[in-house]
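Heads up, the chain below is alone and in the form predicted alone; it's given as structure tokens.
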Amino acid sequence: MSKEYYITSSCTISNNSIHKNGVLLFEEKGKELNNFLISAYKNMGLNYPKFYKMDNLSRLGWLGTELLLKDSFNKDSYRPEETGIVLSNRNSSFDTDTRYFETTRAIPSPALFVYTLPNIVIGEISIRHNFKGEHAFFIFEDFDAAFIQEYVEGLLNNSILEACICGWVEVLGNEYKAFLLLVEKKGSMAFTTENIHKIYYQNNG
């Protein structure tokens, strides 16, 4: 039988801004994705030097998830392998992928290499945060929020996961878009199709 889950937190970047819970938090504009990302890591007082080494899509996609379990989520209220990570984009690793096939015309990148997958992203949130559960990464022509929802309520209801980040998370050069929710089993968004559209649409840039 389907429960009703709910959206505990949101978090979007596009267009050289930053918004949580539909609230500004960052703009710098005129700046390339990667000189963006890394004013805005600075500017939130985070400390992780391997943010440095990530690649545009795993930078995209963990400073979206730091900022989005910020004073939003209790980790100590689940087991690791209870939390668990459901994402999408529309060209998979291609961004880094072609980076780093131009580094094979001298010597190959081994710091590009280990990029060239989506669900490296997935990686380097889960080891930040100790997320452990279930985690997949689906490749479609744009954002499906029906689909998203009907992944995330099954894991849901049949107790494979208690709490879910999902959502999209999207880099082809300056041609970028995160947008991230948490999904808990209690809160006061209802968790639906509708409400998905409604934030994803609110700060699209």
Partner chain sequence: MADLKEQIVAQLNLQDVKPQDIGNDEPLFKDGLGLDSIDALELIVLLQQEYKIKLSNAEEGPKVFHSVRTMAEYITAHQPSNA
Given for the second form:
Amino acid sequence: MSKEYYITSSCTISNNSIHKNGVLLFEEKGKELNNFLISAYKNMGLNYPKFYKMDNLSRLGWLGTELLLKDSFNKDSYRPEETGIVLSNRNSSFDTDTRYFETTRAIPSPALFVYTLPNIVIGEISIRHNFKGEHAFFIFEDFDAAFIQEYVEGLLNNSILEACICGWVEVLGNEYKAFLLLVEKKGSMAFTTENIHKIYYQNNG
Amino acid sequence: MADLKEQIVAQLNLQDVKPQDIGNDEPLFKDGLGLDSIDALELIVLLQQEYKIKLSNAEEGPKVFHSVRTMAEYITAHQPSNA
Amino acid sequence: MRAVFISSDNIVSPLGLTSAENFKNLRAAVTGIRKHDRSDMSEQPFYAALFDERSGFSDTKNKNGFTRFEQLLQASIENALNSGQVKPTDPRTIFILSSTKGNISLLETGADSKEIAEAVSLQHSAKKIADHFQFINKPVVISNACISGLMAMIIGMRFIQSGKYDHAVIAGADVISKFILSGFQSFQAVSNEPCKPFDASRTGINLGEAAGTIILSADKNNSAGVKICGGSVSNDANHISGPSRTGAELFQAINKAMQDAGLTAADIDFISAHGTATVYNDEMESKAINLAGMQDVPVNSLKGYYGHTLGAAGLIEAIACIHSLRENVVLPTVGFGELGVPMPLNVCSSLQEKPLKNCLKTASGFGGCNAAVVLSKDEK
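I would like to compare: after the form predicted alone, may I see the structure of the form predicted in complex with its partner chain?
The complete assembly is shown below, putting the previous chain first.
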């Protein structure tokens, strides 16, 4: 039997702006993605030296999750294996793949090679928050709200997870978007495809 | 050793670290700079890129990369003669 | 919850183009790993399990618009479909693709980056394959490092258990190119000799290329004698490339997969481990298997036959498990001599024939991911 789940927080990073729950948190037009993310990281007063070592895909997903969870998530209500992450994008790690491939002409960089897998961003988020639950990285042509809704609902329904971070994290050059949702078993906004679409288009700014 | 410190900071993206703050004998891994296994691999790349030295035996890593001083000593001892 | 039967399967690898041919070679401890001297891929010679000319899959040129990666998938899926009754054109059938790097070798052609981005995208390949076989539903693509293959099986199992679909065609492949080889070399992870899983003198992995397909079905009439009974995924939350130091998270995945299947450690007749032959992976697995209380259960690794086939690994190794259960044999671990992990393991070093009912298949990978799947004989 299907139960009701709730979107308890949302975060969107696109077009050099960051929105949380529909509210603009940070904006800096005219910067390249790399510099925009570092600028946002500093502006938010975050302190996580490993951030500088990440590729843009991981920085985007890591930063988005940091803001998604800040003041919205009580880690103590869950055991590590009860929180999971389900992410998706179109171009996998291609942005970093090309950067790594450039290094193979001289000396291949292990620090870049490790980021040539899309699920590394899930690893970075898991390390930061000690999330040990189910996770998955899917590749779609475009964000598939219906698929994500159904898949995450299945994980919650079967008590595989109690809370889930899900959405879309895509980077290709200066085209990028992070769209992240926190889904829990208590809340007020129902976790439906319709509501996901509403938030997705609302902050497309 | 000052050059080497700058190279380490650049190679490992240690944006919050000032090269002059790294002690010559400060351990680079664990408690010191808190570097990890991927950083160790990048230090191997640094040796090859900047000094044309190939660390042929990865097991030497921990000894060579213990501190800036041990790295500098290794570089001096293994510098190709034509460099 | 509905039972999920394995209807048919296929392995296309340097050890053969059908599961039967592969299993015959596995039984005879024939390895696909050879020394290769290929300046296009590496300055030094290296050991790997690659397709040779006889296989028909060594040519990097496209055939009928299909890249080498796509040709492997096509061949594997076609053979698996022909060996069973599940139809791609059935609206109740889903196609799931697993790969880590797909067409990444196209980067080496030096073409325009926008065009390459499109050609490299895994959905692009999935759609070509889906159109070729006339799958009705939009393909699902999973790319989750070295557990991709097992994860695809788990997702397919859940689709069927929940009633969303009745059948799932799950295919995975990866091909080896300079991109992948140089990366693992930069990690100092590639062995200078044939790999030695769990052995005291192991020095790292060999890479391999392969494609595998497993077709799942809710219909018992389609069963070829084995069911997938449980599966679980976990994350180490420890390091993006190094495995957990305790094995607790792989154990978590094993434990949940066992609960899912309603089995305990005593029910498991053998384990097919990831066994990549890196120092830390094999150490971690020995700890996880001990935490699960399965240190006496025969365990093998097939990396000494196939090398590490990345996105195909979980699938082709699970297929070997399926055939092991059916033929009641536990395969030997090629390359293993003397135990060299911190916790006791019962590594299977020669072919063991005995009645088998249940087995456990595990995998772990970059990003701290772990997966476990339980397979059981489908008693008539």
